[in-house]
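One chain follows as structure tokens, the form predicted alone.
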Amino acid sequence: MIRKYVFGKPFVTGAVVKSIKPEIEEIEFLKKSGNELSFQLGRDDIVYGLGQMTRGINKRGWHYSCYNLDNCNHQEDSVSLYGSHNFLIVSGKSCFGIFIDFPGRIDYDIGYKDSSQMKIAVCGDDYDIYIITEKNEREIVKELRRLTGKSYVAPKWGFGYCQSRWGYKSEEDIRAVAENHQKNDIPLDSICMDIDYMEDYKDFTVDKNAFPDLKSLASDMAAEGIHLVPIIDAGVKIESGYEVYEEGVKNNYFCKDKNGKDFTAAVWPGKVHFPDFLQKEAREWFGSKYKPLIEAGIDGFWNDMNEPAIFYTEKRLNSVMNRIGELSEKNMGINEYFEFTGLVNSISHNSGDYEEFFHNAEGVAVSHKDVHNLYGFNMTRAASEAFEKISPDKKILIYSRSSYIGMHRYGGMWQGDNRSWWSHLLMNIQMTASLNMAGFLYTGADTGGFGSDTTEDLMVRWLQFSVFTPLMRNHSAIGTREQEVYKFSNMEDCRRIIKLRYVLLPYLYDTYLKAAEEDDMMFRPLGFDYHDERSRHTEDQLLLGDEVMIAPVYVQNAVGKNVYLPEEMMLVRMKSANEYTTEILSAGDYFVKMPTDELTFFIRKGKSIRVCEGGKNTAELSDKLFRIGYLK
């Protein structure tokens, strides 16, 4: 059951697709004082949700701010990340879900200042609250999905292995990646093209010197079963003669400043304007710009920098530089030094800049800070709706960095710019379940880590987890260790795991489609299915569909890990489609050895999974299917 409560005059975010009649009585479960909601937490209550956030599956004990932020150096003490997913489930004596549909900032204190209190502060007067009550957590998630709509279904090739790096600077670099995968017998379905393919980082352009014939390159790759997936950024470069810029200015498609002029900030190409994605006409215009790339043979994209990220604004930069000039003339002591470093760090991604520009929402000027969390949502909506017109008979792959609940109808999301840290591998495991709760099924993190230098041990362990996630992308930043797996001495282990992705693909894709169709989760915490205390507090094992449990290794130099089985399960050790062993284990605790040259997972009692003999890409998957598990 869903109850809706309306406060003020909420902005229509587009998150909800189902009409619910508002309640007139007091809000259920929560106390409301002004724009603060509170709930008395029971000693054993678990709080699930918030999608893309740090700190595990149970969010209790920390504070969070849902206000989208480009935060590539996020750590355990971070409170905001790239997406905002204002959905929580309180699981204990009472079990209910709460979704707050509000596009501005919401602050959550979930037992941080007082372990027995959950407090939610909505930074505005106009919002909708939905309270969902069902018999269990899984049914609550299903109700949220029915409220917010069916999840995006990616093309099957989007489940193949993807190789990406910021630093593939030419056609030769792309061809070298493909050739090395083929030479080393490593399956590959797609190669991402980061900002290097563009002409001076301008959206919807191609550097003709580095990529003289993109159409021929895409065609040659397609002949090998490889798809090219270019990046599209939010900021449009200010440059006379650049068609996208001039059309946007002419038709008032860009966000405005306080004086009604096109708002100017800076990102990769320098000074840019931001398309006003709250305008239907601007969405249609921006979406139409994907057409030449699609006509050139591109059938996948990733939208980036769409929080929107801001490197600086002239106003803030000038203010900071003036103050730095004053400080530099002094003998800086400790206080001045900290002020100096704070000023430098304040230039980029400063939330104060979001107060400086406005949207035209159906003729009404709306401050960006009040609708900030909708920007990436509507950029991806613009692309998705355009694809239906440009290529109605072909499913286009699209995933985004920034998101809001409801964007799952239009595309997937990757989990942002992470680091090559073991802690980020664990966060990837835990975040995947939380994002599934919010409706995001097509998701995955940058395998091996984006920033910092990965290790061979970390890469193979990360592959052993991401082999199960819908998006399996090896992505890294320029200046970091090159982490294409054929450059590692343990390439054989990595190749074996990547090949097993294709062996498991019949099960994985069917499970994804089932979850999308039935408004369900693909990944769930153990506590959603098993209600004993151990299961409720296990955060490093996940259920995958109704058949599989995974327990990934996320510790350096580990030879295995402690695994809890809430019931009898079958342990599967797999090296290839034709080389695997199974063992029935009764419920209990085990130390399970997990070598790097095999994939270890568990099949639930009485279940089996459908697999195949693999292939070098999804187009060439073997049609020889067989089952592993409890067979009659």
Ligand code: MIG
The other form holds:
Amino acid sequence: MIRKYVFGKPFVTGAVVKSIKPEIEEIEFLKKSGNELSFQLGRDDIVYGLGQMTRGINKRGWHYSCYNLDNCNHQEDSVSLYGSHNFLIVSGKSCFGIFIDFPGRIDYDIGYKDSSQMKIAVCGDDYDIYIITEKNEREIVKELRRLTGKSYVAPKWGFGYCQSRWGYKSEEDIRAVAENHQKNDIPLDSICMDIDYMEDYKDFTVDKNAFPDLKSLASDMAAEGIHLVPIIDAGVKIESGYEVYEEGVKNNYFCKDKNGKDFTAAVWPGKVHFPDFLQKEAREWFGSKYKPLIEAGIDGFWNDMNEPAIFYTEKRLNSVMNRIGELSEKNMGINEYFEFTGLVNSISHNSGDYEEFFHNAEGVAVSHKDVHNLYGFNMTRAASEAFEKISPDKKILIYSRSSYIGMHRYGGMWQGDNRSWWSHLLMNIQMTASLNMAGFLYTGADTGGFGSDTTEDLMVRWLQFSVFTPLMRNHSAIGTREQEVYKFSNMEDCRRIIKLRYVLLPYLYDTYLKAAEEDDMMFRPLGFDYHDERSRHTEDQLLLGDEVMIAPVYVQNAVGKNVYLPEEMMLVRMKSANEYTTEILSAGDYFVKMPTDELTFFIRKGKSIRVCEGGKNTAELSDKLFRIGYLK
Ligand code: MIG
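Form predicted alone already given; the form predicted in complex with the ligand follows:
Full assembly next; the chain just shown is listed first.
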């Protein structure tokens, strides 16, 4: 059951698809005072949720802020990431879900200042609160999905292995990736094209020197079963004569500054304007720009920098420069030195810049600050709605960096700029469960880690987790150690795991489709199905569908890990479709050896999964299907 409570005059975010009559009674469960909601946490209560966020599956013991942020240095103490998913489930004596539909900032203190108190501060007066009560956590999630709509369904090839790197500079680089996969017998379904393919980082352009004939490249790749997936950034370069810029200016499709002029910020292309994705016309216009690429044979995209990320604005840069000028005239003492570094660091991703521009929401000027969390959502909506028209018969793959609840209807998301850290592998595991709660089924993190240098064992361990997630993409940042798996001495182990992805694909894709159809989750915390204390507090094992439990290794040099089995399960060790062993283990604790050259997972009591013999890509999957698990 869902109850809706309306405060003030909420902005229509587009998160919700079902209209519900608001209650007039006092809000249930939570105490409201001004715009702060509080809840007394019981000793054993778990607080699930917040989608894309740092920390564990249980969000207790820290504070968070849902305000989309490009934070490529995020770690344990970060409080904001790329998306905002204001959905929590309190599970304990009472069990209920809360969804706050508000496009500005919301701060959460979940037992941080006082371990027995949860406090939610909405930074505004106008919002909807939905309280969901159902018989268990999984049903609460389903009810949220019925409220916010069906999850986007990615094409099957989006489940293939993807190789990506920021720094593939030319057609030759792309062809080399394809060839190396072929030569080394490593399956591959797609290659991402990062910003380097564009001419001067201009959206919807292709650098003619580096990529003289994108159409032939795409068709050569297609012949090998490989899809190209170019990136599109939010900011449109200011350059006279550049069509996208000219049209945007002419039609008032860009966000405006305080004086009604097109707002300028600097991102990769240099000075840019931001399309006003809150305007329907601007969405239709921007969406139509994907068409030539689709006509050239492209059928997948990733939308980046759409928080939107801002490297600097002229105004802030000038004021910082002036102050630095003043400081540099003196002989800088230690205090001035710290002021100086602080000033420099304040230039990028400064949320103060969000007060400087405005959207035209159906004729009303709205400060970006108040609707900030809707930007990436609407960029992806623009693309997704356009794809329905441009390519009604063929599903286009789309995933975004920034998001808000409701965007799950239009596309998937990747988990942003992580690092090649073991802690980020664990975070990836935990975040996958939380994202599923918020409706984001098509998701995955940069396998191997984006920033920092990866290691061979981190890569194979990460693959051992990503092998289960919808997006399985090896992506890394320019300047870091190259991490295409064929560059590693442990290529054979990596190849084995990637091949197993294709073996598992019938099961994975079916499970995903079923979750999308039934408004369900693909990945769940153990506590959703098992209610014993150990299960409820397990942070590093997940349930996949109704059949599988996974327990990935995320510690360097580990030979295995402690695994908790809430009930009898079958331990499966797989090296390939033809080489695997199974062993039935009764409920309890085990140290399970997990070598890097096999995939280790568990099949739940009485269940089985349908797999195949694999293939070099999703189009050429073997039709020899067989079952693993409890077979009668
Ligand atoms: O400021 O396009 O998250 O995946 O490789 C960095 C370059 C911009 C951020 C994305 C990342 C991508 C990178 N982009």
